[in-house]
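This document starts with one chain, in the form predicted on its own, laid out as structure tokens.
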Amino acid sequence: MNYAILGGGRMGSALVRGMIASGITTGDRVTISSRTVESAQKSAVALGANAATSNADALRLAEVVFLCVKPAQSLEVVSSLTRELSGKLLISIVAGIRSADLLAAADGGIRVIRSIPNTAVRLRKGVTAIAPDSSSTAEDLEIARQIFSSVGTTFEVSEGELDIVTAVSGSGPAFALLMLEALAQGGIDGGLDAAIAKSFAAGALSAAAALVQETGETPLALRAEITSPGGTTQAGLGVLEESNFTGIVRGAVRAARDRSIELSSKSPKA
């Protein structure tokens, strides 16, 4: 099977790297296109793949096409490739652009699966939601599942759930990194070397995630195990609770979800 990557940025490159490393494909079966021929060539050389001179050139031999461009460009890109995309499976990683709009842009000649991978796919530790459209087949879904499983964990969801997935899984790492940044700065304020403070902060968040994933216990139960009455952790949590930390984070998730919905409603219909 041959693959085309429309948009050779970090996410597209991470997918290619994972596919090759897991043995799903080889570099000679992957063609990358980007905004410029030079950037496509740079990505292709780094990954051991092929570079295309245009989007249309990238699609020439491909059966599976990954749409990895910016949301504002996505429908324009698809509508400019109606003939070249005909009969192919289009896997979109674009947030906020609905399957129906992608199908309309392509004049209905494609099969669509939407996906929301997160940034950790670059380390092959990502979490990806895949939402098949009715235009896709069971075989298409299995292809998407195998590809995204090569770069982490995969969950099948409905398309209606992708906006909240975008907020929790897609935007969530940025929220966690803000917490990590603040935690490290607290260490620096207390006299730690910056590099050491960053390592301790990263280790703290990594430990929390590992405990949830590997023990199967709830965050609430695990937090209770760490928090001794009248101890240091309880003192710090008291400050977070007084500041409505939980409410602020939940508000951030709602804002990210609402923005995903807004992107969809404002996207130009083909």
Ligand SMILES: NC(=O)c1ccc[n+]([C@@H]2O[C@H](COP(=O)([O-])OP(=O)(O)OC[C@H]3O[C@@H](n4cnc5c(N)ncnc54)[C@H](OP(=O)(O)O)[C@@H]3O)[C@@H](O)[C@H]2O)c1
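Just so it is clear, the model here is predicted, and its values are computed rather than measured. Positions refer to the first chain, counted from 1. Here the rigid core means the biggest group of C-alpha atoms that line up within 1.5 Å when the two forms are laid on top of each other. What changes on going to the form predicted together with the named molecule:
With the core held fixed, the Cα of T246 is displaced between the two forms by less than 2 Å.
Once the rigid core is overlaid between the two forms, A256 does not reach a Cα shift of 2 Å, moving by less than that.
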The other form holds:
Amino acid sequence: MNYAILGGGRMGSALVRGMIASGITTGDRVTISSRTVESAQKSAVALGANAATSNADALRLAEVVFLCVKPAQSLEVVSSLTRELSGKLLISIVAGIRSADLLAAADGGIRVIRSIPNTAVRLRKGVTAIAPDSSSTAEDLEIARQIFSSVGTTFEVSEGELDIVTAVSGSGPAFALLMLEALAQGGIDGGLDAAIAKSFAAGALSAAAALVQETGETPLALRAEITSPGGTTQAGLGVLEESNFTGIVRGAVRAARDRSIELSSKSPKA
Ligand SMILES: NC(=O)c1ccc[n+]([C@@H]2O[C@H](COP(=O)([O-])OP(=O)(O)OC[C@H]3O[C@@H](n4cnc5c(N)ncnc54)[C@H](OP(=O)(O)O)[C@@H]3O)[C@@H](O)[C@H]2O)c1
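Having seen the form predicted on its own, could you give me the form predicted together with the named molecule?
Let us now look at the entire complex, which starts with that chain.
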């Protein structure tokens, strides 16, 4: 299988890095295009893949095409490649741009699967939601599942669920990173060296995630195990609860979901 990556930026590169590291493909089967040839070359050299001189050039040998540009560019890129994309499977990782709009932009000649990976695909620890469109086949879905499984965990969802998935899983790592920064800053405030504070904070967040994933217990039950009555954790949690921490985070998820909905309703072909 040959792959084209339209948009070799952060997510496009993260995906290619993970795919090559997993052994599902090799760099010589991946061709990257970007807005400029220089930028495509820079990404390709860093990843050990091929650089294309244009988007059309990237598509020449590809059976599977990943659309990894920003939402604002995505329909323009697809509509400029109607002929070259014809008959190919287009896997879009673009937030907020609907399959129907991608199909319309391509004049219908493609098969579309939408996905929302997160940045951890570069470490092969990603979580990807896959939403097949009626234009795609069961075989296409299996191809997408295999690719994203090579770089982490996959879940099949309906396209209607992608806005909320984008908020929780696509934007979620940024919310967790803000928590990590705040936790580290608390350590620095208490006299720890910055690098040590960051390591402890990262360890705390990865411990929480690993406990949930590996024990199968609920976050609430696991939290109860760490929280002794009248102890240090309870003192800290009390401050978070008084400040409506849960409500604030839920508000952030709603705002990210609403923005995803807004992006899809603003797309030119919507
Ligand atoms: N970040 C996340 O965690 C996340 C999660 C899920 C989905 N996504 C989606 O991933 C997509 C990419 O995000 P990103 O963070 O990787 O953005 P990014 O780093 O800005 O990368 C965008 C890439 O698109 C290229 N590009 C721009 N115009 C182009 C054109 N006309 N033809 C070909 N390539 C073009 C850019 O090229 P230059 O380098 O030459 O400018 C750049 O390489 C977005 O649609 C986003 O919704 C992101």
